[in-house]
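Starting off, we have a lone chain in the form predicted alone, written out as structure tokens.
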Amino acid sequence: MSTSYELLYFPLRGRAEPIRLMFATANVDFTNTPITNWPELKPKTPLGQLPVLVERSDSGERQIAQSMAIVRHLARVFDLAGKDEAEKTNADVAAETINDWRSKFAPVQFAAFMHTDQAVIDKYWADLPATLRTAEGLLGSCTWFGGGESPTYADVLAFDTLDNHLSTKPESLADFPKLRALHDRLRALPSVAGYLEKRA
């Protein structure tokens, strides 16, 4: 029996979307299970939070919590962590930088839910060009953040973040062609394009 995967998360993109994109990038099938009975399921999860990845194989079943632990696990399993130590380190640096960026964006992206003050939102957009310059600096002249010829988990995180910005402000990447090109490259991968066509 080969390993099968089931992703448990609420019926929205949120913290689970980079995980779904990892499966798409690796062209690996998984079962996406929207959780609508959270109070009932919560005590049965490892940390009382979602997402949770359920892996089933000949050796049994295990549940993995924490979105970034899941992403990094899949990166290792699917060979999306980098081909050598240099690529792995480049990907890790980029991923941590992108995660810092994602944390700053969350109060803007979910402003209505988080009751974010307008001043915080305005400051975020004013500061965004500096954040994008930092990201482009890490990418440099490379095709992918790892510096190799194939994408890593850092590129998946970057894609999701860039995609959310383009959905919110389509003009936000106008002055950052390298990041826009990276977004378009990942989007053009057949398995990713197929996933995005079906995405709700």
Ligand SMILES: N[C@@H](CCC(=O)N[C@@H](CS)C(=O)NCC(=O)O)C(=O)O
Given for the second form:
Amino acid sequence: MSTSYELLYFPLRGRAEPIRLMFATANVDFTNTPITNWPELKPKTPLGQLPVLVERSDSGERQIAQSMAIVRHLARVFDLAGKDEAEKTNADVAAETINDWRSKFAPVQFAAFMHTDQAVIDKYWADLPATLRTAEGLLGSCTWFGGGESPTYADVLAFDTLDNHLSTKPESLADFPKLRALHDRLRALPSVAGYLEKRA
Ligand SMILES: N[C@@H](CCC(=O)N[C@@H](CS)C(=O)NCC(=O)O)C(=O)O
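Switch from the form predicted alone to the form predicted in complex with the ligand and give that structure.
In what comes next, the whole complex appears, and the chain from above leads the way.
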């Protein structure tokens, strides 16, 4: 049974980027549809929010909302959830840790748009080394956050947040070689490298 995927989101990276990176990591094609007629589409979406993944197969069409539900669905379908229970649990713990980190970063990354107080921004950068130490501690001496030989969805989430830090303040990761190495490793996967080369 063949399945096709269409990702609906605003013409931004935002909450859709980890999903796009899941497709790139799994080397699976998808159609990226930038939404510019949102007021018209909003009432037709499951939760009135984007991203939405439209999955079409012989058995019909399904719309999936909630970016993390989409990421986890794709992780299961593309075998990026972890190979066994230990890897799956490690990946889930890392993914939640990275999601906590990502939500603290959002007001800093989008400070101009969200009118974030300078004190919040300063505190974020002051606390960042402790956050990164926690993340490196979870990785330990493993190659990937799941602890196995191949990446899981947690590595994809980590890549996206690391990438956003590298573009906002590259020196913020200077003292965290394991995280930078993980970013380099995922970026070096041929399908991910191909995606990054052409992404807007
Ligand atoms: N928890 C949801 C949040 C989705 C969300 O906040 N989407 C925003 C864009 S990032 C949106 O659709 N805003 C337009 C609206 O609510 O009308 C997810 O992760 O998918």
